[in-house]
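Have a look below at one chain only, the form predicted on its own, in structure tokens format.
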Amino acid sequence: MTTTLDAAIAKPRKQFGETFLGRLWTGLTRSSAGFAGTLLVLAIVLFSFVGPLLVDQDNPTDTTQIWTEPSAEHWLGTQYEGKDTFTILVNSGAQPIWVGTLAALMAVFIAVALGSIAGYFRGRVDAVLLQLTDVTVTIPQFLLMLAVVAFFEDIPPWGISIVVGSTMWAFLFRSIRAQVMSLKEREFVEAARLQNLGPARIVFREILPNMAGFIFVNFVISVNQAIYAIVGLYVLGLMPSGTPNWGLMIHQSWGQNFYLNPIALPFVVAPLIMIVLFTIGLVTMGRGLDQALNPRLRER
């Protein structure tokens, strides 16, 4: 009897370990859009994190080179201080990406932890967590972020990720809770209960591994949402302006009316193009991952 129960528990875990990466790669390569989106995301990540190591960081102010057109020396021209626009663009992508990724990790962690507890234990714990979620959902996320950021004037980048991540978890919480409620009725979970493995082991060793694809796809979506929120805070001028980033470039373009100057077009449009391309890459990659990891879509 014990051998049968061990086999029932080990089977889904073994299948997960052997086929997850294979299904991930197969799904991404089967979908040309998903594969292209993955390559686009990787290209922008390399551009933002490896690019600063390859460009000349000495980008001084030069009043004789203010608003020059693109040339062999300045690929995107220069901006209002005579600094090279391409160098600024290369140095502006890392912060939104890593801060957005950290915020998404935090949001997914909170949603998975609370959703697993609520879905597995139900009862009073579930009711309390649902009430907490309802309260969080009713508060406009962006307004809450504005209030927190306005209160802490010199908030560091990691603090921004905490603010954004702590306001994004509520919607994913309900999906995680529903998935856990469904999976806990499966045979391998019943087998684990018969062996008295304990709630913590059942949730984190038996249920959550079978939700890895669903969680990962939602993490990708959360990264996109977090980057939008972070860039939005910079565009509104509510964040410190010390570190170059896409949102700060857009804020400067809008606040000082650079968009009215035709020569300033590369400085104005470049961060917008990067954000749009990264968003398209994340969305198409997310669809490819969903096709790879969602059993219903995979069977089509």
Second form
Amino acid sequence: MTTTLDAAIAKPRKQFGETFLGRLWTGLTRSSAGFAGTLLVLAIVLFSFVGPLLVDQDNPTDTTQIWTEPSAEHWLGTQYEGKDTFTILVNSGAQPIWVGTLAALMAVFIAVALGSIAGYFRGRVDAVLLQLTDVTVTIPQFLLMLAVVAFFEDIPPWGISIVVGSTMWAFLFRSIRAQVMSLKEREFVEAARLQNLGPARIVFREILPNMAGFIFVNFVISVNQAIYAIVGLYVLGLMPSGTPNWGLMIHQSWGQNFYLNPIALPFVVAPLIMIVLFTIGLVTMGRGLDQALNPRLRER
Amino acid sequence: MSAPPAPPPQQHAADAPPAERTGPGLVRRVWASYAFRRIRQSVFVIWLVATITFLLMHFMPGDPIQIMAGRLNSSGMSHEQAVATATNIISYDPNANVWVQYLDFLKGLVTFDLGNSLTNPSKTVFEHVMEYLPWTLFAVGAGVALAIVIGLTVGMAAAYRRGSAFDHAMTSIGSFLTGVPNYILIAAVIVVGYTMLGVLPFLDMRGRITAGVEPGFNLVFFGDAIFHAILPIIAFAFTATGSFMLNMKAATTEVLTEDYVTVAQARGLKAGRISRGYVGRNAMLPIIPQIALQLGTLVGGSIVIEQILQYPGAGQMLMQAISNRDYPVVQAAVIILATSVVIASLIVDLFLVRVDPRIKTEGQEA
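Taking the form predicted on its own as the starting point, write out the structure of the form predicted in complex with its partner chain.
What follows is the entire complex, opening with the chain shown before.
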């Protein structure tokens, strides 16, 4: 997704409407679509993190109850071992979401750190970092991840976050760098420089807070991209299958041909719907925020 | 697209000092030229990916030779024989020093000899991978081509009718396509089309060709191959179409405000000529680098899509090799798939320089 280079640039320290949280709130509520997306994301996060505390976690294998139809007792019926599908679904969201979020946090952190260094200091460091990004962008990420997972079979989920995060940052780096370069020329940064405040303070107190909205939008987009990779690895069945999650449900549906069987539909369709809703939520939330925080885009 | 053409010396004679015209100056200019920089970078990335796979194989938990021997052993081979075969299959001597192994590996890489497949020892891994690769590249290529045609047309149309119902609908569809993983969308297509409604003959569409159809240069074969590839092509087109659509709309919107468009209108040029020759050509420029990015993501994502669609391309072959612990094949498949992505994006970038010469100097600003 494209985000125009000039993000929200407000004069620092103003009333609530002008602070980052204020603008975030405006951004999330301004467009009805963006607001709906945010609600959708929140609903699924609540469903996946609070839901498991509310449902009965006792879900035994029951060979007399295989593939039963949805009923009052089993809202989505039962699966191939006679376990309750709804309980599995509730427990399945947490892992992809936290692994994706961690990966996105890491990508954004690296991109912001390297992007500010390159954009603020320019010169040799900048040239080297640009070269590094060019190389990282060209590496086919998913293949690299697959290779890591194929050779190291017992990789923990946070290990996947690290692999995903350390290849994904490069896509963000250029736009962050361009932002820093443009903000650096603004009067308030020049004023800070004239006061001899030092680069660390200027970057952290003057420049980065002014592009917080831009960074946040990119964080939302990155979560979506990380989910693509992580769920994909689970769909392939390459990850440890201990914790239930959406990708693993799809892997089971496909690996054992349940998807061709109409009786298994609730089990097959449920994770697909959850992923579609969550990713649509993230995208609409990101677009809504982008439009509100991004003055140049707002005019379009 | 191969060697960068050396600039004719007289062209820069005016501003270049005389020394530049001699041998070393020419070499330096070629070395610094955009095309050569991109080629160097591509070679570097291929080397990097190959080295990473070497390191992964070397530092993986457990001894790959023992794991592979274990597999051969379970299929009825004696232990000594299994170890000997496994040792033979790997292209380098597993008992040698790491650096010697690495040099052997690099030598194998440039001579296309990375050992033999474990499950099919009569073939080198390169032959094995190459048997599957064309099917994947065909489907990915066709998918991207489809996405370019649809994405650019619809994106431009949406920008011309900005704010209309058509624009809103298309922008929503575009975000939907870019946001939802393509393997999830195609999985939903199968479940709805085959399992729920029964209108999609999915079972017949699996595989590469229908049994009994002879590969050959005839319509029956091509028709059948396309029938089997249609779902993968659609799956590959999903994300790319959405992304091209949204980017083309943004780019067209920007170009439409340019002075040269207003001037062209003032000159009384026909609307069709303005949209093709002035707007379209310029709006397309930022989309071309996106094509290279999409190719990379799609070839990687092909592994999941081929698994979902049961399409026997390179991705499904790679998954087979992973579950068989056929490590030499896994290694070769990762290197070859990465190489094809790198070469494709190199071609796109070199093409882009022809269309938009401004890019040449972009990386050089310091």
